[in-house]
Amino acid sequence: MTTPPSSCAFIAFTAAYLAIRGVFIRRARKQHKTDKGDARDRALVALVGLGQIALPLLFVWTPLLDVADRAQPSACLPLGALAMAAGLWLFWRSHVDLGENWSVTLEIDAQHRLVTRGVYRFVRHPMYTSFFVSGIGQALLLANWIAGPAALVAVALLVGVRVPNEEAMMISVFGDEYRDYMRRTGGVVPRLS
């Protein structure tokens, strides 16, 4: 069996994104960050690997999937190439501009401080902006009615459920300043005024 060239595309930026990922959380562990969350963050967690990683290498690797296979247009493999590597380049430019602020969970340290430049002049949450790019490129890319819309599902129960927390997070530590750049900026998606 051949592997259609979206599955490659696919595979490819899944692996460019595991990459910049693991590149992250090492320089989160030298700095401590090993907070592991709640119970309800972790699986909010989890279930964004099995959207975003899991279902989908089980469609691309296994017959496991393929009675939801859907029709492929062809206009779908640039498209959804297109919106991966946005989604991918928004993904590694949330971690850089976010430096060592960032972890894997929601947790502050004593040195964290508020980050507005770079991508984050734009949107408080570029990192999830990425999520959701990455994941119409996924749902473009598998022509597959579970694995392809996955990671769109499991990524707006994540920010559902974890924004609320992460702002009021923010709220309580930086107080009016960070209220000041809820009103400059948008949540995931960008400010149009």
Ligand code: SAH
The other form holds:
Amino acid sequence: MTTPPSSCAFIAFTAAYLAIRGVFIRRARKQHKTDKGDARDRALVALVGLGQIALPLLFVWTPLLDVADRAQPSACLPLGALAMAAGLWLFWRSHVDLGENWSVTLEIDAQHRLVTRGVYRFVRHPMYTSFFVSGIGQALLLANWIAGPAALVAVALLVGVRVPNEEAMMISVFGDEYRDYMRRTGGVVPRLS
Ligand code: SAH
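For the form predicted together with this ligand instead of the form predicted alone, what are the coordinates?
Then the entire complex follows, led off by the chain already shown.
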């Protein structure tokens, strides 16, 4: 059985995503960011991994999800690739702009600085925005009703549960500086005006 081009494109984008993440995980380890976060936050991170990687790979490489296969209109490949490319670019920019303030789970250490430049000038959670944009790409590229939308569902849960905790944590450390930042920016949807 040959892998359809849209699934091949998805695998290529996922490899690039993992390569970028790998670079920043190694940098974070060098700064001794080792906090594993609380159990709920870890479960959310695992859920995103399931939606973005595990279920798609099950779909592409095993017959386990075949019951949920769907037809693949030809427009899905270019549109999905465009969304995944845009999501990957925003993911990489968010990592670069957040620099050493990034961590997998919610963490703040003594060296932490509030970042309000680059893509963070317009939106407080550009990395989560990038997950949504890539998630749309995944839904278009993977012709399966389970593996396709899996990342969108997982990321919606991550954002719904984590963002209130993350913003409360940022306010507890940066106070009015973060409250002012909230007034000028969008949460997950960029505010351009
Ligand atoms: N929610 C952000 C960052 C995700 S990484 C995004 O979607 O782009 C999570 C870590 O980033 C958290 O531990 C928090 O300490 C840090 N963080 C989030 N927003 C930040 C900001 N504006 N400046 C500095 N650190 C930030």
